[in-house]
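Let's start with one chain on its own, the form predicted alone, as structure tokens.
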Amino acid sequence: MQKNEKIKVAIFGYGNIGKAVEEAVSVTNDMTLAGIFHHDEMGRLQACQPDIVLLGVPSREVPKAVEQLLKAGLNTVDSFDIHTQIPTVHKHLDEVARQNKAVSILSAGWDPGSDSMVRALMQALVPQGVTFTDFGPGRSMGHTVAAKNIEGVKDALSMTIPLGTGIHRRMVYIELEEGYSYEKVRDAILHDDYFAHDETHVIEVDNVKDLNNVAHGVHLSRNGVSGTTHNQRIELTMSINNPALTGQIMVATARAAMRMAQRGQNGCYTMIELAPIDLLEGEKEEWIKRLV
């Protein structure tokens, strides 16, 4: 890419995240939309040859889709949100990205993603201590998609309720397909890996759309020691529109990925491995003047 050439962005998957990415791209000055592609259009996407692909597919589909795109020599950004699987997926995709001379940014949402960067900074500022991440109250997109994919579920909404000190309750509201047993569907949800580790309540309702709300939030806090000084406390609180923030973060991360590609930094990265200044549109000298 030439210095002032716009980044050609393709969107793969067009649900809430894909639509939010499209909106975020539309208000940048350094990107242009190369195309929007659905699940069955991988071949057409590859033929388009964008500079980078931003994935809006469910997390469980991300590793396979990213691997296929990387093998085609395409750079990628995704918002994969299954925390426990990130180290294994990261290691595998790093090998694939390096072999195909591409850059992939894994788990570029707000958590995991930008919250991960904040936790890393908190860890550096307060090396000894405890960090708590409390989500919500609000809609979890990943958990909602997981519930919708359970056999017998017509529609679903999963709300995350913070109980404090990083402990959460999942409130899962479901509409059933005709002929399915509530008890059978409830048990399948409770044993799904997305829900098995938290207190989860499954509630049958007549119409999920009456409950739908994309608001969410997070409160990050760390208490501990800087040097030998105790009682250090750092906090961050956000109230957000879930898909809008995820889409914005993915677009900013795509910018960083292209700068890394230009520097030959091939491989798969998480957001804590990125230089924050690479996320920002414009020249780094101007941001140093404004932010330092």
Given for the second form:
2 protein chains.
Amino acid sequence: MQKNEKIKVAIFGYGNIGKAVEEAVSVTNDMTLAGIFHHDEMGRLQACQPDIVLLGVPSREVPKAVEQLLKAGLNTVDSFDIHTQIPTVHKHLDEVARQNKAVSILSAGWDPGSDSMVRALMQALVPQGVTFTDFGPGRSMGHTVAAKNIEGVKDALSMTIPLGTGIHRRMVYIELEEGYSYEKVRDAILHDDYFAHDETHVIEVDNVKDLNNVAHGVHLSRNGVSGTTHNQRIELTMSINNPALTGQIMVATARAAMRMAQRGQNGCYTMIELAPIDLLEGEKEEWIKRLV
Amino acid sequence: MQKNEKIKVAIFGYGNIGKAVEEAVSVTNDMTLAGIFHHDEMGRLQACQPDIVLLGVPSREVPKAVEQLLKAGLNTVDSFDIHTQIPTVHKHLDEVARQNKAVSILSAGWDPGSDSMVRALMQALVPQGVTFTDFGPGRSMGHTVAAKNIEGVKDALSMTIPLGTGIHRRMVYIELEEGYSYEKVRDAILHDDYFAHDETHVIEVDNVKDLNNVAHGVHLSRNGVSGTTHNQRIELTMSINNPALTGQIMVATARAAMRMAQRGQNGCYTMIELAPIDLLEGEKEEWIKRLV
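Now show me the form predicted in complex with another copy of the chain, since the one above was the form predicted alone.
After this comes the whole thing, all chains and molecules, with the earlier chain placed first.
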């Protein structure tokens, strides 16, 4: 890719996220869509030789798919959201990315992702204290996909309800496949790693589609100490369309990834390792003038 | 400086900010105070050979002092807050820093500074829309120093009052030097570049000290479009001790500057060019685990 040439973006996986990425790419001036590839089209994707691949496949399939793409020398961005697995996946993909001279951005959504950047900033400004992340109310895409993957679930929707101080309730609305018992499916959901750690209610409904709404939100708050001074308070609140924001963040992050690739900074990064200016389209000088 | 050796920090200028920097350094585990130097001790400061100099001199003296320090091969962090001059100062100091193989971080306070990072992040998440920055109520250090510098002013305090949508009122409380007329001093304040663009009220009081309070706050808000989806809302609110937060940010930024110096990334940077993780004490892997 030459300077001033458009970034050729491929989308791998075409669900909510893939579609949101497509929309976000369409309103940029520095990117062009190289192609949209379904789940089973890894070969065709590699043959298309994009500058970067944005993954819209379910989180559980992300590590393997990213590894395969990096080994083909392709840069990647994903929104892997299984928080507990991030350190291990990050370490492994960092080695793979370096070996294959590529850049991979892991967990580039809003949480993990931009919220992580805000948590890091809050930590730097207020090194001593507690940060609370309160999600919702809203539909969690990761939890919804996890519920849909349970045997016997025809359709599902998982709502996240904030109970304060980082404690959440999961409201899981399900439609059953014929021949499955509610009790058995409910227990499978309650034991799934996505749900096992929170208060979870599984509710059977006739039609999940009627409940669908991709609105979501988050409230990050930290109260603590700067230097030796207590009672320093910072809060961030968002009210958002969830896939639209995720798609937008992946596209902004793809731009950062390409800049890092051009600077030879090969490896796998989470968003707290990125400079905010690299996420923005256009010239550095202009943003310093407008934003600083 | 070797890896795992403590960063030797010098403080240049010892007012509110210099004292807050001293406090913030005292609670780190990775820094040690090399010395505190007053305004007129540039020679003694250079002789002490710190790893980095944190400047607590008035903003108007920052560009010249930073240039002098960079030319002596010293890394610097300042909290220069004259927004309109930042692009020019940044460009000039970037050349000086590169020529002298040093790292300089410009405007590392909370605004400009960490707020700039949040504005950049908001811009990346919501590329189309309007961001409002509403300050206060609180004492503006930059405006207070500017008012104190006016001839005939014995003491001053400038309060920033948010009127919403980025519009502010300045309440300037002054004590006069003997022999000066209120009207003449008031007009000099109203024509100063710090005050000329806002609604400003100058009030004569008997004792400015009685009004003093370093509490401050800010509300950043953006409503706009992610991809093609409207009504995406993000807000940040802070309620803080102003010099304590500024000192803390300068110290966190000094850490980032030293990491950048070790990576050979010489030059002058604003905070939107920094990765949040570089602001944090300790190992990268641990923060990825805790914050992402």
